[in-house]
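What follows is a single chain, given as structure tokens, in the form predicted alone.
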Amino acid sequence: MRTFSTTNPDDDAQQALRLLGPAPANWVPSHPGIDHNLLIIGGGQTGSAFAFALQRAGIGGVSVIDAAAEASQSGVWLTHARMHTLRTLKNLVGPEGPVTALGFQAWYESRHGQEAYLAIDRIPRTAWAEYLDWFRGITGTAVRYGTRLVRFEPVASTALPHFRLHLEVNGEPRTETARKLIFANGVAGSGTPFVPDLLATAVSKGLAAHTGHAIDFAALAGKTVAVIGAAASAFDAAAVALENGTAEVHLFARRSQLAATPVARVRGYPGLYDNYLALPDATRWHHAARYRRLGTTPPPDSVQRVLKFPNFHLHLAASWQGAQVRDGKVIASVHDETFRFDFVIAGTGYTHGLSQRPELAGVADLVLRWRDRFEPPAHERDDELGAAPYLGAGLEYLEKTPGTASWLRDIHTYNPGGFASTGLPLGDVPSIRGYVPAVVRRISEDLLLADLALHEARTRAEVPVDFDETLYAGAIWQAGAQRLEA
């Protein structure tokens, strides 16, 4: 079994990536006015997986930014993020693709030993951060932090279509150009976190948040808290509240059993999971819509967790009817009873809403959706997965009308809006291995054939030769030499 280092623990990860050689040279030409090649939208983990990939396919001219001020606020682990250790396998392929001396387990072990990472069964949600932070570092990924996307729009131009970007640096403005766009923002990157039309009056008086807010539990110690949702983010919200000694807390599934029946995952399914995008339209919906209406299962842990605590009370089947806020409660219905909550926390999950995002709002109506390309039957009907983007083979925004919006197809997204056309949650760990090459094949023969004619003549140039005659003139056969004698 192999061993890593000791006394310096990244010294397997630099002679890694010296036995994997220099990354190629920068190959796409550059243009007057345009700033960058490729703007990254998002700094965490996928973000951070593409600037590796495109670093290796000899892509230069990106630029990472990423709206948190610094690096422990970017992404969600050290902010958002509940749980105590991550959901998926502690093994699967990270951002660091191929190179496995890059990945989480190399980084691991060099720092707490073999054992110890045989000992964890999923990867420890902070030690997931300091390993990303880690990899930003040992492979040279610049995130801009404190840069904000506000809004962009093409700039038709016959000699090099791009993008306008207008940024927000620190609170100032900026104008900036590129020529492709990469969404990797996230788990609201597609619109924005859903909270039901009941709550919206307790979340205007500070009574009320998503999970995917930032909510102060300390505050919620000795109150009576409603959780409204039955996935893991609920669970662990609740989980929290408890911890930070609420007095009681209520979470409200719709659901009438947790466990939700199995369903066939895609990256357990190698056929699937590898051609998914091949895949029949209405295949692929099947599978969106049944597993959206069957719902997702928290992991045990979770559930065990909050079970800890006697005051956690759980309702099944118990979807709210209304809610008012009265004397500083939220008053909610539920069946034929009534219950008084101090704050209540909506783990309700994501819109996929393009309009409902500042800088995608002005290119929402161009975008193909895919209510726009596929009609479903009656019973798999699902009018939220309708409204997400059908995304094609570089999961690049399409046009919803043939011959207006072609430079859509500079734009690609890889957040969880793209669950209907990819079958994954765009984003997550298990997507990375399989959809992010594919990205970046995509941006790599873009950009070749943008500029084909200039690489065409790169390629048939005459270059100098590496030798001339004399290093081998000496062994050159010299007609009517004297031959040897037998």
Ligand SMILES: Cc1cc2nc3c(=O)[nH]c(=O)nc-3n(C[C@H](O)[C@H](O)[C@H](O)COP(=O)(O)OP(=O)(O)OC[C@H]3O[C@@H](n4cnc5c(N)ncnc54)[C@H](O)[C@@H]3O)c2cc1C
Second form
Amino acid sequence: MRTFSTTNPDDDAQQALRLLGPAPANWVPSHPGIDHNLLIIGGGQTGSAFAFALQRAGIGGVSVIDAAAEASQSGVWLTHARMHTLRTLKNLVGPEGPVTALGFQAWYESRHGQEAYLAIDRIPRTAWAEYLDWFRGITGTAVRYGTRLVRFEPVASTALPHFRLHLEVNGEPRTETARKLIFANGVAGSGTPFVPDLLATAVSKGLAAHTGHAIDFAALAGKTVAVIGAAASAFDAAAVALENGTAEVHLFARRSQLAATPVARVRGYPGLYDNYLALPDATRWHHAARYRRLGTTPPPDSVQRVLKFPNFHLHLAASWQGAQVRDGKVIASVHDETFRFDFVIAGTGYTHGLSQRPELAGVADLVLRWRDRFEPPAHERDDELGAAPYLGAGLEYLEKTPGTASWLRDIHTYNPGGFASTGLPLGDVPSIRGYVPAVVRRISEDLLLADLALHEARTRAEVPVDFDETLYAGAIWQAGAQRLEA
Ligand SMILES: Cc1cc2nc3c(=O)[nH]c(=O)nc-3n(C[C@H](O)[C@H](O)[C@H](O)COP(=O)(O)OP(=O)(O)OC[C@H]3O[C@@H](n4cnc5c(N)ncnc54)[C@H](O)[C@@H]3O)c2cc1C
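Here we have the form predicted alone; I need the corresponding form predicted in complex with the named molecule.
Time for the whole complex; same chain goes first.
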């Protein structure tokens, strides 16, 4: 069995790129007054996957921005993800697409050997962050960190529709323009962290926070902490609190058991995964609503991590009825019991409130949502899901009222807001294999057709021939001459 490279660990990756050959030259023309063909908002695994796939499709003029000051502060991996390993399987196709030499396994084996890769059950979280950094480097993806999209508006009056982008670059306002947008803006990319109303006062007084926010766990030492929610993030936050010396952690789950009833898993069912967008709305809604109703099951290692602590207490079928703040404590009523907590952590997921994100607030009312398109049966009603955008085949926004905002088709959204439409939390690793190529294909088609006359002119123009008659003149059969010699 091969161990690891004794020379440069990047040799195999460089060789793979060499064999792949140079990326096609950019075929998308630039236009006066338009800075970028595409702006990708978010430089995490999704933004990086798109940047590489677009490069290999010969689509240039792509700019990737990220509001984070630097890679280590972007996305979740080194910020508020608190598990030791990824929750997804280690062998999924990631941002490398079909170029396996640029995948996590190749990267990991080149540094630690094949046996080390075989020995890990899941990908260590920090190794994944390190790999993504490496992937951006080797594929030449430059992310403009410290650059936030604040808002944007369509500029439809010119010959070529595009967007005016209001950016904040290291705190300074700046305006740029782009023809298309890809929102690769993370798990809260279509809304915000959802904090139950009953925690509003506690949050405002610094006595509660969402798992998606920064939490000073060291400050919780010796305190009594509540965690609301029973998905992976809730358990991970509980574990970190316990590891930081909290006096007690009480985790409250709505459901009466932790392991959800098995749900049809799109990602493990190729027929469904590959054709999800073609499914009837009723089928897609059923899967999404059922999945949300049952809740996601925390991975066993997240559960085992908290079970090591005798001061961890699990409350099942225990929804909070109320919460008040009194004398610096959060007083919670749960059924007939009252609890006093020093701090509350809400592991309660994310919303689809497009208007809650400043950069989307200006378009939110124009976007077609599932509730505009589909009336679920009463037993499958889910208002939060109904607020999710109803995406087109290029994962683009569609118009709520046809004819009012055709430019929405140039906004491609790639975050969990697309769950009802695609059956997957877009942005998670399992979504990359199928949906990134599909969106790139659509972007390619849109850009081609938008400049069709120019492309026609380019491809119909006479090009100089490679060689002239002199190359083969000596071999041309001279019928008369041959007869004479005979
Ligand atoms: C705790 C936790 C654990 C998870 N574990 C897994 C897992 O094991 N496996 C898995 O597949 N998925 C997991 N996920 C889902 C995970 O979020 C995604 O898989 C992954 O982070 C998505 O990558 P991304 O590039 O789409 O988004 P992110 O990595 O979140 O990157 C989005 C970027 O967009 C930037 N951004 C947002 N808005 C703007 C703006 N207006 N202007 C400029 N930049 C902006 C942000 O700064 C951010 O860096 C987890 C999520 C959480 C919260």
